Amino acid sequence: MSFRQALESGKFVVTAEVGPPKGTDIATMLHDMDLLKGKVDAVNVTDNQSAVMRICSLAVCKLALEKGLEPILQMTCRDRNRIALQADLLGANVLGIKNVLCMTGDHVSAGDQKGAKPVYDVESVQLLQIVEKLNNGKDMSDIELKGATDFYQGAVVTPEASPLEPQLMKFAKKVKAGAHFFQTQAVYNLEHFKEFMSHARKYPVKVMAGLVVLKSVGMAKFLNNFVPGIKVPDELINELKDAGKEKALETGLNITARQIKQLKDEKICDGVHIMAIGMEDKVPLILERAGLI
C-alpha cells in the first residue's frame, strides 16, 4: 500500500525522519535508507531543517524513491517565494513525489547562515491551499495548468502547546485550507496527548505522534529549555538520569518503543513519525521492541 493508502486503511502507520545531509557525501544516509526500506510507511525528508543549509529535500526525495522508500517531501516558507514554491511542487509532482508536508519553517536566525533573508511569502495555511489549487489544476493565481497534480499534502501541529487554543485553531484552519494527515511536534506526555486527541477527532484528518528520541538527561533539558512546544516530563528525565550516562541512550530508546507500543495498542491516534535525529539507523531496533516487526 501506498502511504496514503495506508493512513487511509486504518493500519498504524510508521513514518522516520531522513535528514539529508550538509555536503556531498551521502554514503551514510544512503545506509539509513536501506535500513528502513520495509521497515516504515514513507521517510520524510527535512528541508533545511532548523535553517540549516543542507542538500535540498527534493533531490533526496528522488534518491528515497530510488531506492524503493516512499517520500514526504517536507516543505517550508522560509526559503522560497510563491512562484519558487509551485515551481518546486510541480517538479517533485512529475517526478513521482506524491506527499508534500506543508510548514511555515524556522527563522533564520536558528541555523548556520545567519545573514540569509528570510522570506514567508506565505505560511503554512496558504501553502496546503496552494497545493490543493495545484491538485484541482489551477495555480494561485487561479490561471489553468497543464496538468494537476496529485499530492496526499500534510501539516504540522504542536500538541504541547501552552495556552492549546491557538493551536487548535490553527489546525482547523489547516484542515479546512486542505490537510489530510499530521504529524505532531514531539510528544512526551502522552495523557496531554490523548486531551489533544479528543479535540482532533472532531476532525475527518488522520493524525501521527511526533517522537523524538531521548538520547541524555541534557538532551531532554535542552528540549525543555529551548524549544517552544516540548515538554520531556520530569519522571522520563529522571528514568534517563537512573540509567546513567552509559545506558542513557538505551534508556531513551525504549522510552520510544514503549510509547509507541501505548499509543498503538490504546488507538489513540493513527501512527507515529520518528525523530531520531542524527540516529537514524536505531529506528529498526525501536520498531522491534515496540513490537512493530
Contents of the next structure:
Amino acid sequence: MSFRQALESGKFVVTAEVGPPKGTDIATMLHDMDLLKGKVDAVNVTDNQSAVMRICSLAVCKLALEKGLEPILQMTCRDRNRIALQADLLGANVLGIKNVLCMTGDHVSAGDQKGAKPVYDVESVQLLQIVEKLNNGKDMSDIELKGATDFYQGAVVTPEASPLEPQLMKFAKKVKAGAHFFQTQAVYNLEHFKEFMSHARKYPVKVMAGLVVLKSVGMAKFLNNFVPGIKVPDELINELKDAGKEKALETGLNITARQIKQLKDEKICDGVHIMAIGMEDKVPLILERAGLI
Amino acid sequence: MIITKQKEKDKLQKCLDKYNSFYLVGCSECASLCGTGSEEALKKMEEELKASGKTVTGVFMPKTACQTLGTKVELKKEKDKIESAEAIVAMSCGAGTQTAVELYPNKPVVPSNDTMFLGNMTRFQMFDERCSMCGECVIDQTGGICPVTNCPKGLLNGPCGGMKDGKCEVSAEINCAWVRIYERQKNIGELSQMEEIIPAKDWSKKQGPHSYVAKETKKDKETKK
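Switching conditions: you have the form predicted alone, so give me the form predicted in complex with its partner chain.
All chains and molecules follow, beginning with the one already shown.
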C-alpha cells in the first residue's frame, strides 16, 4: 500500500525523517534506511535542513526508492526559483517520487552558507498551487505539459505557534492551495494538540503529528528556548530529570512511544512523523514500544 | 527617502588617495537628512581633505542631486572650480552620484557614500526600510504593511514556522511582518483579507534597468488621436 493509499484508507500512518549527510559518505544513511524498511509507510527526505548544505533531497529520495522505501520529497523555496522548482518536480516525478512536502524553508541566516542569496521567488502556499497545476498538466505560466505529474502533496503546520491565529489562517490557505496532508512541527503537549486537531478536523485533510525524540534535559530546554514553535512541557522535562543523565535517552524514547500510542488509541490524528535527528536507527525500537510493529 | 551611509574609511581613503584636488557635491534632500551629504558633512570632508594635504577647489550643495537637469543648471556657474579639480567627490546616493558622472564625462567621480535602502527616518537619523520598489505594490492586500520588505523571506501568505512570540527567526530584533499585518488587519476590521491567497509576484516588474516617462509627450498624444 502506498503512503497515499495508507493515509486515505484511514490506517494510522508512520513516517520517519531521513537527513542527507554533508558529504558523499552515505554508508550510515543507507544503513538507517535498511532499518526503516518495512517499518514505516514513507520516509521524509529533508531539503538542506536548517539551511545547512548537504546532499540534495531529490538524489536521496531516489536512493530511498531503490532501497524499497517510499520517499516524501521535502521541497523548500529558499534555494530555487520557480523554474528550478518546477524542473525538479518534473524530474522527481519521472524518477518515481510521488509525494512532495511543500515548505518555505529556514532562512539562509540559520545555516552554514550565510552569504548565500535567499531565493523565495515563491513560498509554501504558492508552491502547493504549482504542484496542483503540474498535476493538472500545466505549468505555472499555464503552458501545457507533455505529461502531467501525479504528486500527492502535503504541507507543514506549527500547532504551538504563538500567536496561533495567523498560523491557522495560513493552514487554511494551504488546504485551499491543494495540500492533502500535513506533517506538523514537533508537538509534546497532546492536550494542546487535541485543541489544534479540533480545528484541523474542519478541513478535508490528513494530519500527522510531528514527534522529535528528546535525548536529554538540555535538549528539551534548547528546543524551548531556541526553536520556534516547539514547547516541551515541564512535566516531560521533569520526567527526563528524574530518570537521570544515563537513562534520559531511554526515557525520551519511551515518551515518544507512549505519545504515539496515545495519538493512535485516542484517534487524535491520522499518523505520526518521527524526527529522530541522528537517531534514525532507534525508530524501529520506538515503534515496537508503541505497539505498532 | 533613500538611506545612505558614508563608505568605510579605508575604502573611501583608497579612492581619495589617487587624486590631489577635489570638488565636493552634496545633496540637500535625503543625503542631508542622513547626514552624509549635508552642509556639515561637506564641511567635514573639506577639512579632512585639506588636513591631509589635498586641495579643495569648491563645495556645492545642489537642491536635488538626482534631478539631473536642475543640477546641471545649478552647477553651470561652478564650471571653473570643477574643471580645476582632478576629481569630484559626490556625497549623495548612487543616483545623485551618477548625475555628476553624466554631467562631467571627463572627470573621475568618487562616491563618498554607500546607498542602502528606501525607508523612513523614524527618529533623528534612525532609519527603517519600508519599500523594496518591487514594481507591483501589494500593501492594499496586507493592511498597508509591506511583507516583501518587512519579512526577510518576502512571504505573501502568512507567517512561516520560524515566527516565535511575534518575532522573526532571522533576528529577535525584527517583529514578524505577518503578525504585524494580522494585528493591523484585525484592528481595522479587515482580517478576512488574510484568507485570500496572494499569487506569486511578477518579478519581471522589478527587472532593471528601468526607464519611465510619467508625462505623455506631444508625440504620444498625437499617436493616440
